[in-house]
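To begin, one chain is listed below as structure tokens, in the form predicted together with its partner chain.
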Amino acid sequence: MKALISILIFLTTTLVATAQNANDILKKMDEVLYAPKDMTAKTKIIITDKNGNEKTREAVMKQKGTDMRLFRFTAPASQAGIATLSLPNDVMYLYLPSYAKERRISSSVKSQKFAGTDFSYDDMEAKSYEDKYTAKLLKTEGDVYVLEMKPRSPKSQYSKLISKINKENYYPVYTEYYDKGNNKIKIATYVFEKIGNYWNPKEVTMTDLKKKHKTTMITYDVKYDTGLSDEDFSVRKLKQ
């Protein structure tokens, strides 16, 4: 008996033990992911179908905290100008040029592709990881944690996500994606670079493994904690 209550124990400690690891890892994550006050980058976005062909995009992002990003195209010549506001609470806007005005747009654009691309809205959300998944450490394996994170919401597109983080600095380096049937759909791979105090994601490689096509997004002319404020992210300065 007492030798059952010892296991019991045991497990019951360890559970806890690699739950709040999990949880643990995720806010490290999260506190390196999104560790700036705020962030303004280039981004060029290269989409690569099956057959090696490339198409390329270009816009400016600015970003506060974990929810709140400003994305504006500025190539090609059909999209630049276009432009996306992400707030909290799951509030966006939409700018289109043609139009001259912003439309505010339903929380389900989240689960469409992201502009032509493999990334999907959700994907681009600057949400924070521990908000949006709950995570289980499943092991260690190198220099990674290998993580399993389930969405906290019942509308995410995903079942689940695995994803391998750096032991030592705490920054994805690669993540899978699974769909409601529980299928790997895409891949994600990360180049990170240091930039004074901060780690920045400087390539990202999202793979839609059924379509056998991927998209890079790689982020230069970097600038953290320039000082922006709410106001540089509201609609005025979308339309601007």
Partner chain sequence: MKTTSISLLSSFFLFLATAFISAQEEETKIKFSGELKTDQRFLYQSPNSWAWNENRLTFRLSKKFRNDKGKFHTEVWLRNIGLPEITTSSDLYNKGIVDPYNLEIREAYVQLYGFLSKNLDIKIGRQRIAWGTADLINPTDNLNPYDLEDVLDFGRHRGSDAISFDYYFTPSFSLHGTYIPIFQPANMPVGVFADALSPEIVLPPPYHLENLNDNIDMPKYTLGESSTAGIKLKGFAAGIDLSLSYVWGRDGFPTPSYNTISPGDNPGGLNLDIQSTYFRQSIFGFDMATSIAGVGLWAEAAGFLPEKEQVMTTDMTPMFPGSPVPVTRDSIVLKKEMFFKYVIGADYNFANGMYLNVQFLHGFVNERGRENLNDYFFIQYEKRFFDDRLKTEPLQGAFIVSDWNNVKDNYALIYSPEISFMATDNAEITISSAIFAGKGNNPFAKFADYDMFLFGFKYSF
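Having seen the form predicted together with its partner chain, I'd like the form predicted on its own now, please.
The text that comes after this line covers the one chain and nothing more.
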């Protein structure tokens, strides 16, 4: 009996420690991704279909803290002005110049693709991973931690994410996305670079496995801690 109790205590302690380690890893990743007070950058978006045909777009992005982000297309002319605004408390707006009016994006719409890319509105949302997911450490593999992340919200389009996190610097290098049927539907790969004191996601590629379609976002001309205000992330700014 004592042996059985010892085994149960050991297993319980191990499970608690593993969960704690996973949450610590997730927290450290958020600290890396959201380390700057604010950020502005230009973005080149390359959309590639299953035949290898490419379309290129340009955009600008602003970010403040962990929950405010403005993303606006600037080229080509057919896309210029289309923008999303992500705010605290799961608030998100879409602006379409052709209608000259913003509309709030409901949770049911966040699973849809954003402006023809392979990123959903949910993927474009500014929100820390710790707030969106619970984590479980599956294993360590070479120079990465492998985490299983399950959405806190039942409204999420995903059943889980499997992410590989760099052990030394705590940024993501690879993520698999699973739908409600537990089918792997998308893969994201990341290339980070150090700019000053911060790690910047220089290149992120999202691949739709079913459609064999991918979108690569390349950020450049990145500026940190320029003193952006909350007003820079208002609905009024969204429409400008």
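Just so it is clear, the structure is predicted and the values come from calculations on it, not from any experiment. Heads up, when I say rigid core I mean the largest set of C-alphas that superpose within 1.5 Å between the two forms. Numbering follows the first chain given and starts at 1.
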Exercise for the section: Please check if K155 moves between these two forms, taking a CA shift of 2 Å or more relative to the superposed core as movement. Expected result: no
Problem - Core superposition between these two forms, C-alpha change of I105 at least 2 Å - result: yes
